[in-house]
Each structure stands twice: as structure tokens, then as C-alpha cells.
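The chain below stands alone and is given in C-alpha cells; this is the form predicted on its own.
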Amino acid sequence: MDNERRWYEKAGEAGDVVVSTRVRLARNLRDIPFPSRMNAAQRAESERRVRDALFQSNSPIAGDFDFLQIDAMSEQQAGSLVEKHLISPQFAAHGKGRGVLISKDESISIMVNEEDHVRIQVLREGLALCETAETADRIDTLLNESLHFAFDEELGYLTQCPTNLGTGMRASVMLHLPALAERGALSRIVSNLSKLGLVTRGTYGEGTGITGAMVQLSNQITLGLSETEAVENLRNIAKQLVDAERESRAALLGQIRVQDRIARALGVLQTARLLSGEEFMRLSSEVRFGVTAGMLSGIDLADLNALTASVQPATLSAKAGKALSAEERDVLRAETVRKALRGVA
């Protein structure tokens, strides 16, 4: 049955702290234009090489991909992939000459034509970093046979923004930080790691809020450093705020107030009739907690992924086939939740 499951379905290694992780590599073809200065037809004959490379190379993984045209898709479908990862909300709102290749499991998506011509993005459960890279360099070599990337043996990988250059990669971890957040740690912790070349972001990336003590952690340096060296650097900042975390939450778990909000959090989404977003990851946050402190049981944060991905906004109405109104979303959401939750205690 597990096997059946997505990626944002399951929980991996470090599971009660680390979400997910995702590697991401920006490549440009050599004899195009960057797509802030392509016209259509570049755009097509950059979207059209792409695909070839994956379709028509020897590899068994070609079959495992399905390709979507994001301006074919309604405003909820594209929408559900950038709540699942898979695509930007910048990708998603100007669709127009641009698509995505993902994998049938949903743990590879290949953007064509976002800020850069290929945007190659791997994700997995729980804290897999070497995983995820390794995944993302195969199909990295793959498309590199036929599409040769732009590369300058002094700069790296050529990408659009000067930021990128080097490696272009980009790898991430999504944290659930709850107890360092309780503890006012959370603000010094961030400070600090801007100086080790480290960034953290909100839940949907570059310009999004924290909601329910989700916190994405990357890389910024990708200039002089080896993707090897990046993703070693990231492991180890990540398994170390991994310890602060249950440290913090063993000091905080003996404390009546903590335990009583864990339980009224569990008491409203059991009982709810309308939940909007905001409210639910702020609330399945402190149950989150509760279950990975072992004080809740009849779920686990597996099944607490599968939910949190099916109450998104978009997802909800891409599910009903339809545009739901904010009302109509929020009826949606607290029934999935009360069902998901009835054995939980």
C-alpha cells in the first residue's frame, strides 16, 4: 500500500521534523536565448528539444513521465501542482509557451521555459538529501546527452540569474519547527545561518509565509562550492537543528499548557464545519506535534502528510472539478479533516 503513495503521502528518515527534501538544477540550452528574451518559436523549439530528450532517449524512465501544458490547464489543476511542489506560482501564473514533465509518482517534475529552459526538480519524504541529489544528477546526465547545457569551464552552469551560476542547484529541506518556534529561537537560528550560506524561506518558497512552524531551508551559495560539498553543508545544519528541535520539544512536552493546546487543536479539527487553510496548518501543526511526541495516537504522520497535501485550496477544488468558493473550500476542508481524524486520541 505504501508503495502506491506519493512522495507527499509518506514520511521519511527524521520524519518528525524533516517534512520533505527537494534538490533542484537550473539549466539553459547553449544556442538559445534565456527565456526572458525568447520569442515563441524559441519557446516551442526549447519546450519541443526538451521533450525529445526525455522521450526519445534509451532510458526505461522515459515511460514514467507525462507531459502538461500548464496554459491547457485550469487555474485549479496548475494551481494543485505548485501546493504539491511541483511547479512555481510564478511558473503556474504565466503559463503561456511554458510546460512540465512529471514523473507518475509526482517525486520529478521538469519545468520548460520558467526562469531558466529546464528546471530539474527532485523531492522525497522525510530528510534524503545524497537520495535526491543522485536522483536529480541522473536525470541531469540524461538530458544533458542530446540537449548539451550551457556550461563555461571558469562559471559553471550558465542560468539566467547570476545567483544560480555554478552548480544551479538549489537543494531543500522542509522542517517542522514548532517547539524552537514556542522557545523564541527561531528568529536567532535563521539569523545564523544566512552566515553559513544557508537560507530559509517560507512554505511555498522564495516570498511565501511561514504558516504552522514550516520552515524551508537551502542552500544560496552555488558559486565555488561542488553540489557535493552544497548538499554535505545542508545535511549537517539540518541534522543539527533536527537535535535542537526534540530537544526543545522534550523540554516543552512536560508542560500542562503545551499539552492542553495539543488537545484543543485535535478537539477543533474534530469537530469543525468550516476550516480555512490558515487555521488548519496552524492547528495540524500542534497536532503534528502531539503525534511525533507520542501523546496522540490513531494516525501517523505519513497519513498527516496525505492530509495536509488533499486540503490545499486549489487541490480541493481541482478534486471537485471546479472553482469552490472560499466558503465552499472551507466546508470541504473540515469534512476531509474530520473524517481523516475521527479514531484520533
Contents of the next structure:
Amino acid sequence: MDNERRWYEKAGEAGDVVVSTRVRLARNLRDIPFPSRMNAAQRAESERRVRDALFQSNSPIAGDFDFLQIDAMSEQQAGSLVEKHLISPQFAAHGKGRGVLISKDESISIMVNEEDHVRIQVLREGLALCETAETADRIDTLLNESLHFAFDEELGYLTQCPTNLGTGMRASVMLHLPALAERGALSRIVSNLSKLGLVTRGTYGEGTGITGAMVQLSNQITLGLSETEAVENLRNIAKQLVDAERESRAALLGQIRVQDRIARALGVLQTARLLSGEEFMRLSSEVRFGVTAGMLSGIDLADLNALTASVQPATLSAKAGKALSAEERDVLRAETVRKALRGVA
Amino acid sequence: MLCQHCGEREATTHITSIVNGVMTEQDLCTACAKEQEYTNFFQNMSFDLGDLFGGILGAPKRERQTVRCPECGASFEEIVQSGRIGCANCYRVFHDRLIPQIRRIYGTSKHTGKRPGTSALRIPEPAQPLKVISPLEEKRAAMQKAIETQDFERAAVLRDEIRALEEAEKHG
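Having looked at the form predicted on its own, could you now put up the form predicted together with its partner chain?
So here's everything in the complex, that chain up top.
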């Protein structure tokens, strides 16, 4: 493995609030039933076509991808890909006979036979909606040259679930909003956002909870709005949330109560011998707040992002090369965190 | 918060639905949410009506002709039950029955985004065509502006320059 940092180990634009950006496109083949109605032969056929579309294209990016079979992976390896948002939890759980194309820098994944035949995903650090959407767009254009995705003049790109019709695009940003959460403004914002055609989800997608004030914000509407309009909407709202969060942080940091909480969170992370994933997310949220507000130094946001990625449960186990018990994981997590935060004050 | 439908049980599900482009929100308990089939895209669609008529007319239900997609074999009933379309061709076969449902969630059924073989995110060029400005026209506009701002000295200089250019054009 090269030493270059991955997107989840870096901090990008507006990185104090926006952890990462993701864009996914749903696409399907015209002449094969959608995944829930495919038989084994059709599943293999669609997989072969998507692989060929990439690897037999003359594009220089083809050499940058690996095809990974979920069957050939340990549960921990597959889980680690979920934690890095490269595959969905459903894809990992029902991955039998399924595969995914992943770029070497882990910023692009193409899931084959997930909810749709093709799910193109691009990930970047920080707020990078245009850049991320452009990359997804280019990959779509490349694959379409040989796959000729199912498209209808009226309904746009055809998808297995009608809620993805049209652009098939879901763009999202992962926001860290501790100050807005602290002020109790989060639930009000979340309900207002739904009126603007945007949805919020937990860290790992639909149905997952919000931990450590991490909120995923995405566009909801895929039909009737162009990709550019959807991205613009999302970017405008994200920027407003960034401003609101920064203002709230400045106001909150003057409070001794908040300073105390940040300092205590750091204290626990620097000394704990057992650290659950949930506790880490909660406390590291405080430390992240402290770092972005200039109250803590000795670690930067990129290092914090890298640390967060490295102590997720499956990623910890995958690195250890074996299935770890919950306690073994908590010990290893505490150790990793102590080491990373040693010089922080 | 109590369920907005039954008013008895605790609300657990927050429902946002878009009908003809108007968004409404509801907090429901699990039972009411399930009763209203909010777990499925094709909520509130009933096939009982046809069965009912069949019963009145004394025709056994099984004899009703079920339309199936020739490509994947899915019937509309199966699509509604699973919330999933069978294949790309289903959108054509069941077009007339799907469109009202699609309009109900999006308020439209007209795609305005990327088309295959194009780029989705190309920023469109400004509407006005590119103007080629000649030095002569530039000076005329500048003179007009100078007159408007009562800078007559500058206007006189520009006038002479314009005359010179016009002469040059005539003889060129």
C-alpha cells in the first residue's frame, strides 16, 4: 500500500464543519431485469458487462481499479468497506455472488447488482460537491459508451425503485454540527431542510442514528431537477449550515461549561483503557470541536479524520487480521486513540 | 408526541410526502404507518375494487387477465407489492399506471437532467451570443458615454479618433 493519504484521512474545504462529500449515481442495463428479479446467469452477465465496460475501455482510469468479490472477503474486510462508505451495509450483508470495483485511492466505487445494476459512488474530503459530481459524471459517461444505460426521454434514467428516477443522483455532505446540536437547533433545522427537498440521515445512511453530531445531508428529489440544480441547492444549504455552525461555535466557546466538556472529553480519550465505538464518536466530537475552535492543539483535522476511520469496529478487526471480540476491539481502540492524542493539549 | 392519525399511541415514524409538488409532514405510530403502507412507495393503492366488481358479476377472480411485462414477467400487482419495478421495459408496459404514482411523489414526471452521451454538469453558456466589438464601435460607445457624463473634452478627442478610423475604413 502506498503512503498517500486517502480521502477519509484528509481534511478539505470547510473541513471544520464538512467532513466529506459523496455523490452516487444509479444506473441500469436495458435488457436485463433489475437486481431483485435477476437469476444467477443474469447476475453474472451484468457483472461481466460492467467489468468489461471499465477494463476494456481505453480510458486511463481503468488501470486504477480493482474488482473485489464480496465472497472472497472476510466479514471484517467487507465491514471495513462499509465503514469507509465504499459499499452499502445491504451490499455487504447480501454480497453473495456480488462484486465491487474500487479505485486504488478508495475514492471511487462502482457496486454491481446492488439495488440497481450499477451504483457509481465518488467520495472526497471536505466540501467538494462540484468536483465530486463531475467525477461521477465522467465515469457514467465512460461506462455508458458500452453499457447504454436504460434511459427514457420522459423519466430520465430508469431505476429499480422509482424514488431514484430521473438523474439517479444522490449527493450528500457529512456535516459535523456540535454547536448547532448543543443549542438544540438541529431538530428544527432538520425539519426545515425537508421542506427544501433535502434529507438528513445518520452516519451510515438511511435508518442509522446520529452520533457525535455527525449529520449526513442529501438531496431528495431526482426527477424534475437537473444534477446542476440539485448540487447547487445542496451546496447553498451546506454553506449556510457551515456559517451558522461557525457562529454558534464562536458563541459557545466562551462558555466555561463548554470548555470544561471539551477538556474532559480529551482527558478520557487520552487515558481510557476501554473505549467503545459509540463513546469514541461522542467524545471525539467534542475534541474535534476543540481543535477547530483553536482551543486544542497538537493534532489537526486530517489526523482526526484518519483516527476516526481507523478505529471503526470492522476496520480495527480487519487491520488485526482476525475477528475481535467487542472487548478486544475496545482495548485496541483505546490504545490507538491514546497514541494518536498523546501530544494534544 | 402522539400519533397524528389515531391520537393514542406514541408517534415513531415521521412521514414526509410530496403530493403534486406540495410537501406535507405527519408523525405516525408504527401501526398507523404500516396501515397506511408508508413502508412502500405505492402506498394506498388498492386492487380490491376490481376483485369486488368481479365478485358482483359472479366472475371468479382467477380468470382476470393479468398483464405481465414480456421482458421480465413482472405484473403490476407484484411491482406494487414489492415497491420495485421489474425491469426497464416495465416502465413502458405499465406506463399509464406508474405515471400518476410518480407525479404524486415528484409533482412532475419530466426529467430535466443529464442525457446519455452528454455531460450533466456542463455550465450552460450565457444566453447572448458572443459579441465582436470593433475598435470603431468601442470608441462610439465611449463617446456616447462621455457625452452623457458631460465630459466634452474627451468626447471631442474620441470624435476625432472615430473620424480618423472611418476615413481609414473607407480607403482601406
